[in-house]
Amino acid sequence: MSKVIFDCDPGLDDAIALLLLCQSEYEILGVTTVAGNHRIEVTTKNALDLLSFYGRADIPVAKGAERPLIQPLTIADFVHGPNGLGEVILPEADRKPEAVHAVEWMKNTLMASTEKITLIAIGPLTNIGLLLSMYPEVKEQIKEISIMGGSTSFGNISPVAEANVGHDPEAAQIVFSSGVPIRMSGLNLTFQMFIQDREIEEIEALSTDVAKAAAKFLWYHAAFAKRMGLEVDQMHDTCAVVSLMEPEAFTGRMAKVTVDTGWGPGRGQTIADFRALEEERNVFIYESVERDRIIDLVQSAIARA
(Lines of atoms letter the chains of each structure in order from A and count residues from 1; the text may use other names and numbers.)
(Lines give C-alpha, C1' and ligand atoms only; values in the text may rest on other atoms or scores of the structure.)
(Ligands and ions follow the chains in the order given, each with its own letter.)
Protein backbone atom coordinates (compact mmCIF):
# COMPACT_ATOMS: atom_id res chain seq x y z
CA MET A 1 0.00 0.00 0.00
CA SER A 2 1.48 3.34 -1.08
CA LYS A 3 2.02 5.95 1.62
CA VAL A 4 1.00 9.60 1.17
CA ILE A 5 1.16 12.93 2.96
CA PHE A 6 -1.66 15.32 2.05
CA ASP A 7 -0.83 19.05 2.06
CA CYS A 8 -3.94 21.22 1.77
CA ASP A 9 -5.84 24.41 2.63
CA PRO A 10 -9.48 23.26 3.14
CA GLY A 11 -11.45 24.67 1.25
CA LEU A 12 -14.51 23.22 -0.47
CA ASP A 13 -12.79 21.29 -3.24
CA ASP A 14 -10.10 20.24 -0.72
CA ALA A 15 -12.90 18.67 1.35
CA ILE A 16 -13.99 16.52 -1.60
CA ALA A 17 -10.39 15.59 -2.47
CA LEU A 18 -9.72 14.54 1.13
CA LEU A 19 -12.88 12.43 1.17
CA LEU A 20 -11.75 10.61 -1.98
CA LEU A 21 -8.31 10.01 -0.51
CA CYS A 22 -9.85 8.62 2.68
CA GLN A 23 -11.83 6.16 0.53
CA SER A 24 -8.75 5.09 -1.45
CA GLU A 25 -6.24 2.33 -0.79
CA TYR A 26 -3.49 4.82 0.07
CA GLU A 27 -2.09 4.86 3.59
CA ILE A 28 -2.49 8.48 4.71
CA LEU A 29 0.42 9.19 7.06
CA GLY A 30 -0.79 12.68 7.85
CA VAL A 31 -2.41 15.89 6.68
CA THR A 32 -0.48 19.16 6.69
CA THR A 33 -2.17 22.52 6.36
CA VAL A 34 -1.24 25.82 4.76
CA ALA A 35 -2.87 29.23 4.51
CA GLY A 36 -4.53 29.81 1.14
CA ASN A 37 -8.25 29.33 0.76
CA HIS A 38 -8.43 30.70 4.31
CA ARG A 39 -6.17 31.63 7.23
CA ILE A 40 -4.06 28.85 8.75
CA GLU A 41 -6.19 28.59 11.90
CA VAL A 42 -9.28 27.96 9.77
CA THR A 43 -7.70 25.51 7.31
CA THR A 44 -6.21 23.53 10.20
CA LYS A 45 -9.52 23.36 12.08
CA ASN A 46 -11.26 22.31 8.86
CA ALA A 47 -8.74 19.51 8.25
CA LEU A 48 -9.24 18.16 11.77
CA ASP A 49 -13.03 18.43 11.61
CA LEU A 50 -13.23 16.85 8.14
CA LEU A 51 -11.09 13.87 9.13
CA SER A 52 -13.23 13.30 12.22
CA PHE A 53 -16.42 13.63 10.15
CA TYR A 54 -15.05 11.13 7.61
CA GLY A 55 -14.26 8.64 10.37
CA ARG A 56 -10.49 9.13 10.14
CA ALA A 57 -9.69 11.02 13.32
CA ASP A 58 -6.69 8.70 13.66
CA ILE A 59 -4.81 10.65 10.96
CA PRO A 60 -2.52 13.33 12.43
CA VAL A 61 -2.79 16.96 11.30
CA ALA A 62 0.18 19.34 11.43
CA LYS A 63 -0.32 23.10 11.09
CA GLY A 64 1.99 24.73 8.57
CA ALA A 65 2.82 28.08 6.99
CA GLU A 66 0.58 30.98 7.91
CA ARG A 67 1.67 33.19 4.99
CA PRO A 68 3.60 32.98 1.70
CA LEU A 69 7.40 33.20 1.65
CA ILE A 70 7.53 36.82 0.43
CA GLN A 71 4.24 38.37 -0.58
CA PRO A 72 1.32 39.19 1.73
CA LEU A 73 -1.33 36.58 2.38
CA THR A 74 -4.58 36.78 0.44
CA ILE A 75 -7.40 34.33 1.12
CA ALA A 76 -10.36 33.14 -0.93
CA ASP A 77 -13.16 33.31 1.62
CA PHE A 78 -15.26 34.96 -1.09
CA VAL A 79 -15.12 31.56 -2.85
CA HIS A 80 -15.18 29.14 0.10
CA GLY A 81 -17.29 31.04 2.60
CA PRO A 82 -16.52 32.61 5.98
CA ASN A 83 -15.53 29.26 7.53
CA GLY A 84 -13.92 27.83 4.40
CA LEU A 85 -16.56 25.11 4.05
CA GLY A 86 -19.46 27.05 2.58
CA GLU A 87 -22.60 26.61 4.62
CA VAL A 88 -21.50 23.35 6.31
CA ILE A 89 -20.85 23.45 10.06
CA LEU A 90 -19.10 20.23 11.12
CA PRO A 91 -18.88 18.79 14.65
CA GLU A 92 -15.65 19.92 16.27
CA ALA A 93 -12.93 17.28 16.33
CA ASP A 94 -11.51 16.08 19.64
CA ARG A 95 -8.01 15.78 18.22
CA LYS A 96 -5.62 18.72 18.21
CA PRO A 97 -2.83 19.55 15.73
CA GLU A 98 0.60 18.02 16.20
CA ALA A 99 2.97 19.90 18.50
CA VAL A 100 5.51 20.53 15.73
CA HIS A 101 5.25 22.68 12.60
CA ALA A 102 4.11 20.88 9.45
CA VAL A 103 7.53 21.28 7.79
CA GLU A 104 9.26 19.63 10.77
CA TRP A 105 6.57 16.94 10.90
CA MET A 106 7.02 16.15 7.20
CA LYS A 107 10.79 16.01 7.54
CA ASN A 108 10.60 13.67 10.53
CA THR A 109 8.02 11.44 8.85
CA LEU A 110 9.90 11.24 5.56
CA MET A 111 13.26 10.50 7.13
CA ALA A 112 11.80 7.80 9.40
CA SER A 113 10.17 5.94 6.50
CA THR A 114 11.69 2.78 5.05
CA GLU A 115 9.99 3.45 1.72
CA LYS A 116 9.44 6.48 -0.47
CA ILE A 117 6.35 8.60 0.19
CA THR A 118 4.11 10.46 -2.25
CA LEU A 119 3.20 14.05 -1.44
CA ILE A 120 -0.15 15.40 -2.64
CA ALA A 121 -0.23 19.20 -2.56
CA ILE A 122 -3.48 21.00 -3.37
CA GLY A 123 -2.85 24.42 -1.81
CA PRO A 124 -0.10 27.02 -2.09
CA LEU A 125 3.27 25.26 -2.10
CA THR A 126 4.73 27.13 0.88
CA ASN A 127 5.13 24.10 3.14
CA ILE A 128 6.70 21.99 0.41
CA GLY A 129 9.01 24.81 -0.69
CA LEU A 130 10.20 25.31 2.89
CA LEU A 131 10.69 21.56 3.35
CA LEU A 132 12.85 21.18 0.25
CA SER A 133 14.87 24.31 1.02
CA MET A 134 15.52 23.57 4.70
CA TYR A 135 15.97 19.81 4.42
CA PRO A 136 17.17 18.89 0.92
CA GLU A 137 18.03 15.40 2.19
CA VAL A 138 14.31 14.54 2.16
CA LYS A 139 14.28 14.53 -1.66
CA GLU A 140 15.55 10.95 -1.67
CA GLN A 141 12.55 9.95 0.45
CA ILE A 142 9.90 11.45 -1.85
CA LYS A 143 8.49 9.20 -4.55
CA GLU A 144 6.73 12.06 -6.35
CA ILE A 145 4.64 15.17 -5.75
CA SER A 146 1.14 15.38 -7.22
CA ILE A 147 0.17 19.05 -7.45
CA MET A 148 -3.07 20.85 -8.16
CA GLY A 149 -1.69 24.12 -9.43
CA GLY A 150 -0.41 26.01 -12.40
CA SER A 151 -1.75 26.11 -15.92
CA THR A 152 -0.62 25.81 -19.52
CA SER A 153 -3.56 27.89 -20.73
CA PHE A 154 -5.20 30.61 -18.62
CA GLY A 155 -5.15 31.77 -15.01
CA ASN A 156 -7.84 32.39 -12.42
CA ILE A 157 -6.28 35.07 -10.19
CA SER A 158 -4.74 36.86 -13.16
CA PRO A 159 -4.87 36.29 -16.91
CA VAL A 160 -1.98 33.81 -16.58
CA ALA A 161 -1.61 32.78 -12.91
CA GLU A 162 -3.46 29.95 -11.16
CA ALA A 163 -4.29 30.57 -7.49
CA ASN A 164 -2.15 27.97 -5.70
CA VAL A 165 1.00 28.89 -7.61
CA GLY A 166 0.11 32.58 -7.74
CA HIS A 167 -0.35 32.78 -3.97
CA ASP A 168 3.33 31.81 -3.48
CA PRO A 169 5.31 31.84 -6.74
CA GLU A 170 8.68 31.63 -4.95
CA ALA A 171 7.71 28.45 -3.14
CA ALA A 172 6.33 26.97 -6.36
CA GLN A 173 9.58 27.69 -8.20
CA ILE A 174 11.54 25.94 -5.43
CA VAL A 175 9.33 22.88 -5.82
CA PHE A 176 9.37 22.79 -9.62
CA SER A 177 13.15 23.16 -9.73
CA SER A 178 13.83 20.62 -6.97
CA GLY A 179 14.49 17.59 -9.15
CA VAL A 180 11.74 15.61 -7.40
CA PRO A 181 9.31 13.92 -9.85
CA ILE A 182 6.23 16.15 -10.19
CA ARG A 183 2.78 15.58 -11.65
CA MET A 184 0.85 18.76 -12.37
CA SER A 185 -2.92 19.04 -12.57
CA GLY A 186 -3.31 22.61 -13.81
CA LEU A 187 -6.32 24.65 -14.85
CA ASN A 188 -5.89 23.41 -18.42
CA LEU A 189 -6.87 19.99 -17.02
CA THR A 190 -9.18 20.83 -14.12
CA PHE A 191 -11.59 22.83 -16.26
CA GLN A 192 -12.24 19.54 -18.07
CA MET A 193 -13.03 17.87 -14.72
CA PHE A 194 -16.40 19.54 -14.21
CA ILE A 195 -19.44 18.24 -12.39
CA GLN A 196 -22.97 18.93 -13.58
CA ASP A 197 -25.93 19.91 -11.41
CA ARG A 198 -27.69 16.60 -11.99
CA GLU A 199 -24.58 14.75 -10.79
CA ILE A 200 -24.54 16.78 -7.59
CA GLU A 201 -28.24 15.96 -7.18
CA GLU A 202 -27.38 12.25 -7.49
CA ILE A 203 -24.84 12.63 -4.67
CA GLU A 204 -27.37 14.53 -2.56
CA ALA A 205 -29.92 11.77 -3.12
CA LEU A 206 -27.65 9.24 -1.39
CA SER A 207 -28.94 10.91 1.80
CA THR A 208 -26.09 9.89 4.11
CA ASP A 209 -24.57 12.58 6.33
CA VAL A 210 -21.35 12.51 4.32
CA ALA A 211 -23.17 12.64 0.97
CA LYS A 212 -25.36 15.55 2.08
CA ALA A 213 -22.29 17.48 3.27
CA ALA A 214 -20.40 16.69 0.05
CA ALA A 215 -23.35 17.94 -1.99
CA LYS A 216 -23.41 21.17 0.02
CA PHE A 217 -19.67 21.65 -0.61
CA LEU A 218 -20.28 21.18 -4.33
CA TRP A 219 -23.38 23.40 -4.49
CA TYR A 220 -21.61 26.27 -2.73
CA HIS A 221 -18.58 26.02 -5.02
CA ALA A 222 -20.85 25.73 -8.06
CA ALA A 223 -22.71 28.88 -7.04
CA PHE A 224 -19.45 30.81 -7.13
CA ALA A 225 -18.57 29.35 -10.54
CA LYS A 226 -21.94 30.45 -11.89
CA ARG A 227 -21.45 33.96 -10.50
CA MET A 228 -18.27 34.00 -12.57
CA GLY A 229 -20.27 33.15 -15.70
CA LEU A 230 -19.47 29.43 -15.85
CA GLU A 231 -22.20 26.90 -16.55
CA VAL A 232 -20.69 24.06 -14.48
CA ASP A 233 -18.41 23.66 -11.48
CA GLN A 234 -14.81 22.44 -11.72
CA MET A 235 -13.44 19.86 -9.28
CA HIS A 236 -9.93 21.29 -9.26
CA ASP A 237 -8.27 19.67 -6.24
CA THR A 238 -9.85 16.30 -6.92
CA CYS A 239 -7.58 15.86 -9.95
CA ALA A 240 -4.38 15.67 -7.88
CA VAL A 241 -5.85 12.69 -6.01
CA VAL A 242 -7.73 10.78 -8.70
CA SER A 243 -4.89 11.07 -11.21
CA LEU A 244 -2.93 8.82 -8.82
CA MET A 245 -5.89 6.51 -8.16
CA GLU A 246 -6.92 6.15 -11.82
CA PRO A 247 -3.88 7.07 -13.95
CA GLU A 248 -5.33 5.34 -17.02
CA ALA A 249 -8.05 8.00 -17.13
CA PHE A 250 -5.50 10.78 -17.70
CA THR A 251 -3.05 11.65 -20.45
CA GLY A 252 -0.19 14.11 -20.45
CA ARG A 253 3.42 14.74 -21.33
CA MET A 254 6.67 15.96 -19.87
CA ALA A 255 7.77 19.59 -20.05
CA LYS A 256 10.27 21.96 -18.48
CA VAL A 257 8.26 24.16 -16.12
CA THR A 258 9.43 27.39 -14.55
CA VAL A 259 7.46 29.90 -12.52
CA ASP A 260 7.51 33.64 -13.18
CA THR A 261 8.59 35.17 -9.85
CA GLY A 262 8.87 38.70 -11.20
CA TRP A 263 6.54 41.49 -10.13
CA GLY A 264 5.02 42.22 -13.52
CA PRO A 265 1.76 41.01 -15.08
CA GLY A 266 3.17 37.49 -15.56
CA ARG A 267 3.84 36.87 -11.85
CA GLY A 268 2.80 33.35 -10.87
CA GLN A 269 2.57 32.00 -14.41
CA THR A 270 3.78 28.44 -14.94
CA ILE A 271 5.75 28.53 -18.18
CA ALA A 272 5.79 25.08 -19.78
CA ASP A 273 8.41 24.39 -22.44
CA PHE A 274 7.46 21.23 -24.31
CA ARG A 275 10.39 21.81 -26.69
CA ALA A 276 13.02 21.46 -23.97
CA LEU A 277 15.62 18.73 -24.12
CA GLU A 278 14.42 15.50 -22.57
CA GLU A 279 16.84 15.76 -19.67
CA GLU A 280 15.56 19.28 -18.87
CA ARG A 281 11.90 18.27 -18.60
CA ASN A 282 10.98 18.28 -14.91
CA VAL A 283 7.19 17.99 -14.74
CA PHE A 284 4.58 15.58 -16.11
CA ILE A 285 1.67 17.83 -17.11
CA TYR A 286 -1.77 16.27 -17.34
CA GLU A 287 -3.64 17.43 -20.43
CA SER A 288 -6.84 15.37 -20.64
CA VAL A 289 -9.14 13.32 -18.44
CA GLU A 290 -11.95 10.84 -18.97
CA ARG A 291 -14.42 12.97 -17.05
CA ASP A 292 -17.32 10.50 -16.91
CA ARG A 293 -15.07 7.77 -15.53
CA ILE A 294 -13.86 10.05 -12.73
CA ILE A 295 -17.37 11.24 -11.88
CA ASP A 296 -18.36 7.58 -11.44
CA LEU A 297 -15.37 7.14 -9.11
CA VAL A 298 -16.32 10.24 -7.11
CA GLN A 299 -19.95 9.17 -6.72
CA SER A 300 -18.94 5.62 -5.76
CA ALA A 301 -16.48 6.87 -3.13
CA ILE A 302 -19.09 9.17 -1.58
CA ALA A 303 -21.64 6.33 -1.58
CA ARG A 304 -19.19 4.14 0.37
CA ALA A 305 -18.30 6.81 2.90
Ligand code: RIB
Contents of the next structure:
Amino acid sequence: MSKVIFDCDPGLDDAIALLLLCQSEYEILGVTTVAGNHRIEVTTKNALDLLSFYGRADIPVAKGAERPLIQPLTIADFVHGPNGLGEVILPEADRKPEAVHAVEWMKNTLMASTEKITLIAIGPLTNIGLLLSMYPEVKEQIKEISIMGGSTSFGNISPVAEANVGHDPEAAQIVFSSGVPIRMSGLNLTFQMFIQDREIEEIEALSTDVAKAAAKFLWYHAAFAKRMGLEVDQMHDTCAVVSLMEPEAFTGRMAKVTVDTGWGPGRGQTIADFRALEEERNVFIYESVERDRIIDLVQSAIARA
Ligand code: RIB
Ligand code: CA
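Same protein, different form: I have the form predicted on its own, so give me the form predicted in complex with this ligand.
Next comes the full complex, and the chain you just saw is listed first.
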Protein backbone atom coordinates (compact mmCIF):
# COMPACT_ATOMS: atom_id res chain seq x y z
CA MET A 1 0.00 0.00 0.00
CA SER A 2 1.46 3.37 -1.00
CA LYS A 3 2.44 5.66 1.85
CA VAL A 4 1.48 9.33 2.04
CA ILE A 5 2.04 12.36 4.22
CA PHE A 6 -0.81 14.89 4.08
CA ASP A 7 0.08 18.59 4.56
CA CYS A 8 -2.98 20.81 4.97
CA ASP A 9 -4.61 23.97 6.34
CA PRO A 10 -8.16 22.79 7.29
CA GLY A 11 -10.17 24.47 5.97
CA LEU A 12 -13.46 23.27 4.49
CA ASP A 13 -12.19 21.76 1.25
CA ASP A 14 -9.22 20.32 3.15
CA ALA A 15 -11.73 18.52 5.39
CA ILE A 16 -13.38 16.83 2.40
CA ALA A 17 -10.01 15.92 0.88
CA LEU A 18 -8.88 14.34 4.17
CA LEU A 19 -12.11 12.34 4.38
CA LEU A 20 -11.54 10.97 0.87
CA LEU A 21 -7.93 10.09 1.68
CA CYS A 22 -9.07 8.24 4.82
CA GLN A 23 -11.39 6.19 2.58
CA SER A 24 -8.64 5.43 0.04
CA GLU A 25 -6.12 2.59 -0.24
CA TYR A 26 -3.30 4.87 0.87
CA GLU A 27 -1.44 4.36 4.15
CA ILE A 28 -1.51 7.78 5.81
CA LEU A 29 1.72 8.07 7.81
CA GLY A 30 0.77 11.45 9.23
CA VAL A 31 -0.94 14.78 8.80
CA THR A 32 1.09 17.99 9.00
CA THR A 33 -0.51 21.39 9.39
CA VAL A 34 0.33 24.86 8.10
CA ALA A 35 -1.18 28.31 8.57
CA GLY A 36 -3.17 29.52 5.59
CA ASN A 37 -6.93 29.27 5.70
CA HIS A 38 -6.57 30.01 9.39
CA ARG A 39 -3.94 30.45 12.12
CA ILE A 40 -1.77 27.40 12.87
CA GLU A 41 -3.50 26.75 16.21
CA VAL A 42 -6.86 26.53 14.40
CA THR A 43 -5.72 24.40 11.45
CA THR A 44 -3.94 22.05 13.87
CA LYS A 45 -6.97 21.71 16.16
CA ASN A 46 -9.14 21.09 13.09
CA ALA A 47 -6.80 18.38 11.81
CA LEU A 48 -6.88 16.61 15.19
CA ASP A 49 -10.66 16.92 15.52
CA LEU A 50 -11.32 15.82 11.92
CA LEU A 51 -9.17 12.70 12.24
CA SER A 52 -10.95 11.70 15.46
CA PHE A 53 -14.33 12.40 13.85
CA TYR A 54 -13.36 10.25 10.85
CA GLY A 55 -12.30 7.43 13.19
CA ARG A 56 -8.59 7.86 12.44
CA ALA A 57 -7.17 9.15 15.71
CA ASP A 58 -4.35 6.64 15.07
CA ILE A 59 -2.81 9.02 12.52
CA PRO A 60 -0.23 11.40 14.03
CA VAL A 61 -0.58 15.16 13.55
CA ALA A 62 2.47 17.43 13.51
CA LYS A 63 2.07 21.21 13.78
CA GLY A 64 3.98 23.26 11.21
CA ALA A 65 4.67 26.78 10.07
CA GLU A 66 2.70 29.57 11.68
CA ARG A 67 3.41 32.05 8.87
CA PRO A 68 4.80 32.26 5.32
CA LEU A 69 8.57 32.50 4.76
CA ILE A 70 8.60 36.20 3.85
CA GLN A 71 5.21 37.92 3.60
CA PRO A 72 2.91 38.25 6.64
CA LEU A 73 0.11 35.73 7.24
CA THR A 74 -3.35 36.62 5.97
CA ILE A 75 -6.04 34.08 6.85
CA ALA A 76 -9.21 33.23 4.92
CA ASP A 77 -11.72 33.02 7.77
CA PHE A 78 -14.09 35.01 5.53
CA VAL A 79 -14.25 31.83 3.40
CA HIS A 80 -13.92 29.02 5.94
CA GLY A 81 -15.64 30.61 8.95
CA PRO A 82 -14.38 31.77 12.35
CA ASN A 83 -13.40 28.22 13.35
CA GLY A 84 -12.11 27.26 9.89
CA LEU A 85 -14.74 24.52 9.50
CA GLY A 86 -17.82 26.47 8.54
CA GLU A 87 -18.94 26.81 12.15
CA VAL A 88 -19.38 23.03 12.36
CA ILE A 89 -18.46 22.06 15.92
CA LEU A 90 -16.80 18.65 16.10
CA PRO A 91 -16.12 16.70 19.29
CA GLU A 92 -12.74 17.79 20.66
CA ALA A 93 -9.89 15.34 20.01
CA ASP A 94 -8.40 14.06 23.26
CA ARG A 95 -4.82 14.09 22.06
CA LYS A 96 -2.09 16.59 21.21
CA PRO A 97 0.08 17.03 18.14
CA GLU A 98 3.55 15.46 17.97
CA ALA A 99 6.22 17.06 20.15
CA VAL A 100 8.39 18.03 17.14
CA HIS A 101 7.72 20.60 14.39
CA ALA A 102 6.07 19.28 11.22
CA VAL A 103 9.26 19.79 9.20
CA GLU A 104 11.29 17.69 11.68
CA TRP A 105 8.54 15.08 11.75
CA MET A 106 8.46 14.88 7.94
CA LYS A 107 12.26 14.62 7.74
CA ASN A 108 12.38 11.87 10.37
CA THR A 109 9.54 9.94 8.72
CA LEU A 110 10.93 10.25 5.20
CA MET A 111 14.48 9.25 6.18
CA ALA A 112 13.25 6.26 8.22
CA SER A 113 11.14 4.87 5.38
CA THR A 114 12.25 1.83 3.40
CA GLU A 115 10.16 3.01 0.43
CA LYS A 116 9.45 6.31 -1.26
CA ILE A 117 6.60 8.39 0.16
CA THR A 118 4.07 10.57 -1.67
CA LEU A 119 3.47 14.04 -0.22
CA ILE A 120 0.03 15.61 -0.67
CA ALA A 121 0.12 19.38 -0.04
CA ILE A 122 -3.11 21.36 -0.06
CA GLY A 123 -2.16 24.50 1.83
CA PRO A 124 0.59 27.09 1.46
CA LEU A 125 3.85 25.25 0.71
CA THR A 126 5.75 26.73 3.66
CA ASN A 127 6.41 23.39 5.41
CA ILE A 128 7.48 21.65 2.20
CA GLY A 129 9.71 24.58 1.21
CA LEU A 130 11.39 24.54 4.63
CA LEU A 131 11.78 20.75 4.47
CA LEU A 132 13.49 20.80 1.06
CA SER A 133 15.73 23.74 2.07
CA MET A 134 16.81 22.38 5.45
CA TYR A 135 17.05 18.71 4.51
CA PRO A 136 17.62 18.29 0.72
CA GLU A 137 18.59 14.68 1.34
CA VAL A 138 14.88 13.86 1.72
CA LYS A 139 14.36 14.36 -2.03
CA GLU A 140 15.50 10.78 -2.66
CA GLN A 141 12.74 9.57 -0.33
CA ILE A 142 9.91 11.48 -2.01
CA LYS A 143 8.04 9.63 -4.78
CA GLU A 144 6.14 12.77 -5.88
CA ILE A 145 4.30 15.76 -4.46
CA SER A 146 0.62 16.17 -5.35
CA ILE A 147 -0.30 19.79 -4.72
CA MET A 148 -3.46 21.81 -4.88
CA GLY A 149 -2.00 25.14 -5.91
CA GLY A 150 -1.17 27.55 -8.69
CA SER A 151 -3.04 28.07 -11.93
CA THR A 152 -2.35 28.25 -15.65
CA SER A 153 -5.27 30.61 -16.06
CA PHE A 154 -6.80 32.98 -13.49
CA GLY A 155 -6.07 33.46 -9.80
CA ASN A 156 -8.39 33.73 -6.80
CA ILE A 157 -6.52 35.91 -4.29
CA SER A 158 -5.39 38.14 -7.15
CA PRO A 159 -6.09 38.22 -10.88
CA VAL A 160 -3.18 35.79 -11.38
CA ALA A 161 -2.31 34.21 -7.99
CA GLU A 162 -3.96 31.14 -6.47
CA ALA A 163 -4.22 31.25 -2.65
CA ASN A 164 -1.83 28.46 -1.62
CA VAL A 165 0.95 29.74 -3.88
CA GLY A 166 0.00 33.38 -3.36
CA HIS A 167 0.20 33.05 0.42
CA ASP A 168 3.85 31.94 0.18
CA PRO A 169 5.38 32.39 -3.29
CA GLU A 170 8.94 31.92 -2.03
CA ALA A 171 8.11 28.52 -0.54
CA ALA A 172 6.30 27.53 -3.73
CA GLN A 173 9.30 28.51 -5.85
CA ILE A 174 11.56 26.33 -3.68
CA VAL A 175 9.20 23.38 -4.22
CA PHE A 176 8.64 23.83 -7.97
CA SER A 177 12.39 24.30 -8.62
CA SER A 178 13.46 21.38 -6.39
CA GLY A 179 13.46 18.84 -9.20
CA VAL A 180 11.08 16.60 -7.24
CA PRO A 181 8.25 15.22 -9.44
CA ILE A 182 5.12 17.31 -8.87
CA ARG A 183 1.47 16.85 -9.85
CA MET A 184 -0.23 20.25 -9.90
CA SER A 185 -3.98 20.66 -9.44
CA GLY A 186 -4.33 24.36 -10.18
CA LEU A 187 -7.42 26.53 -10.42
CA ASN A 188 -7.52 25.89 -14.17
CA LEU A 189 -8.43 22.31 -13.17
CA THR A 190 -10.25 22.75 -9.85
CA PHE A 191 -12.83 25.11 -11.33
CA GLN A 192 -13.84 22.13 -13.51
CA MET A 193 -14.23 19.99 -10.35
CA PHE A 194 -17.37 21.62 -9.01
CA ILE A 195 -20.18 20.00 -7.02
CA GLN A 196 -23.78 20.96 -7.72
CA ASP A 197 -26.36 21.69 -5.03
CA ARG A 198 -28.35 18.53 -5.80
CA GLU A 199 -25.15 16.47 -5.44
CA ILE A 200 -24.56 17.99 -2.01
CA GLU A 201 -28.19 17.19 -1.16
CA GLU A 202 -27.51 13.55 -2.15
CA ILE A 203 -24.61 13.49 0.33
CA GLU A 204 -26.78 15.09 3.02
CA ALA A 205 -29.45 12.42 2.42
CA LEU A 206 -26.95 9.71 3.39
CA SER A 207 -27.78 10.89 6.92
CA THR A 208 -24.70 9.55 8.69
CA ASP A 209 -22.90 11.94 11.07
CA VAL A 210 -19.92 12.12 8.68
CA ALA A 211 -22.10 12.69 5.60
CA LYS A 212 -24.11 15.41 7.36
CA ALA A 213 -20.92 17.18 8.45
CA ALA A 214 -19.41 16.83 4.96
CA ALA A 215 -22.56 18.37 3.49
CA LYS A 216 -22.28 21.29 5.95
CA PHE A 217 -18.64 21.80 4.93
CA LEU A 218 -19.70 21.85 1.27
CA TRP A 219 -22.72 24.16 1.81
CA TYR A 220 -20.61 26.68 3.74
CA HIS A 221 -17.87 26.65 1.09
CA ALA A 222 -20.52 26.91 -1.66
CA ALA A 223 -22.06 29.95 0.06
CA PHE A 224 -18.79 31.85 -0.32
CA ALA A 225 -18.55 30.86 -4.00
CA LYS A 226 -22.10 32.13 -4.55
CA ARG A 227 -21.30 35.41 -2.75
CA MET A 228 -18.52 35.74 -5.34
CA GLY A 229 -21.07 35.36 -8.12
CA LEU A 230 -20.29 31.71 -8.91
CA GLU A 231 -23.02 29.11 -9.30
CA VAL A 232 -21.40 26.14 -7.59
CA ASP A 233 -18.76 25.02 -5.09
CA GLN A 234 -15.26 24.19 -6.37
CA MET A 235 -13.65 21.12 -4.77
CA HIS A 236 -10.10 22.49 -4.91
CA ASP A 237 -8.26 20.24 -2.42
CA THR A 238 -10.17 17.12 -3.43
CA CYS A 239 -8.35 17.22 -6.77
CA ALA A 240 -4.93 16.71 -5.15
CA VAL A 241 -6.22 13.45 -3.61
CA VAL A 242 -8.56 11.97 -6.25
CA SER A 243 -6.02 12.60 -9.05
CA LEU A 244 -3.86 10.03 -7.22
CA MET A 245 -6.78 7.66 -6.57
CA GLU A 246 -8.23 7.78 -10.11
CA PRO A 247 -5.51 9.18 -12.44
CA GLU A 248 -7.27 7.94 -15.60
CA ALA A 249 -10.07 10.45 -14.95
CA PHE A 250 -7.59 13.30 -15.54
CA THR A 251 -5.48 14.61 -18.41
CA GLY A 252 -2.58 17.01 -18.38
CA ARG A 253 0.91 17.81 -19.66
CA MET A 254 4.45 18.10 -18.29
CA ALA A 255 5.88 21.59 -17.82
CA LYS A 256 8.48 23.63 -16.01
CA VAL A 257 6.81 25.95 -13.52
CA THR A 258 8.27 29.20 -12.23
CA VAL A 259 6.65 31.27 -9.49
CA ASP A 260 6.70 35.06 -9.70
CA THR A 261 8.28 36.08 -6.37
CA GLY A 262 8.47 39.75 -7.29
CA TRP A 263 6.41 42.40 -5.49
CA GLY A 264 4.49 43.57 -8.52
CA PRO A 265 0.98 42.71 -9.73
CA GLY A 266 2.16 39.27 -10.89
CA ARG A 267 3.32 38.12 -7.43
CA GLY A 268 2.33 34.51 -6.75
CA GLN A 269 1.59 33.65 -10.39
CA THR A 270 2.67 30.17 -11.53
CA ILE A 271 4.15 30.48 -15.00
CA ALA A 272 4.01 27.20 -16.91
CA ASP A 273 6.52 26.51 -19.66
CA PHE A 274 5.25 23.52 -21.66
CA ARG A 275 8.13 23.95 -24.15
CA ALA A 276 10.97 23.78 -21.61
CA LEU A 277 13.72 21.21 -22.10
CA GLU A 278 12.35 17.78 -21.26
CA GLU A 279 14.69 17.36 -18.30
CA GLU A 280 13.42 20.64 -16.85
CA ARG A 281 9.74 19.65 -17.05
CA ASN A 282 9.18 18.17 -13.54
CA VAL A 283 5.56 19.29 -13.08
CA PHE A 284 2.56 17.38 -14.44
CA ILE A 285 -0.09 20.08 -14.79
CA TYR A 286 -3.62 18.71 -14.77
CA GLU A 287 -5.83 20.26 -17.45
CA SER A 288 -9.09 18.30 -17.47
CA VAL A 289 -11.13 15.98 -15.27
CA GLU A 290 -14.13 13.68 -15.82
CA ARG A 291 -16.22 15.54 -13.22
CA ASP A 292 -19.21 13.20 -13.04
CA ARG A 293 -16.92 10.20 -12.46
CA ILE A 294 -15.18 11.98 -9.58
CA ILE A 295 -18.48 13.07 -8.02
CA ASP A 296 -19.49 9.38 -7.99
CA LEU A 297 -16.19 8.53 -6.30
CA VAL A 298 -16.67 11.32 -3.72
CA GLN A 299 -20.26 10.33 -2.90
CA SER A 300 -19.45 6.62 -2.56
CA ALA A 301 -16.39 7.37 -0.40
CA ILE A 302 -18.51 9.53 1.92
CA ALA A 303 -21.18 6.81 2.01
CA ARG A 304 -18.51 4.33 3.16
CA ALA A 305 -17.15 6.64 5.88
O1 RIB B 1 -7.02 28.29 -3.68
C2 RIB B 1 -7.66 27.24 -2.98
C3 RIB B 1 -6.81 26.74 -1.88
O4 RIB B 1 -6.66 27.73 -0.87
C5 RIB B 1 -7.43 25.52 -1.15
O6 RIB B 1 -6.39 24.69 -0.68
C7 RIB B 1 -8.14 26.14 0.01
O8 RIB B 1 -8.27 25.23 1.12
C9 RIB B 1 -7.20 27.25 0.36
O10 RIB B 1 -6.14 26.71 1.16
CA1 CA C 1 -6.33 23.99 1.68
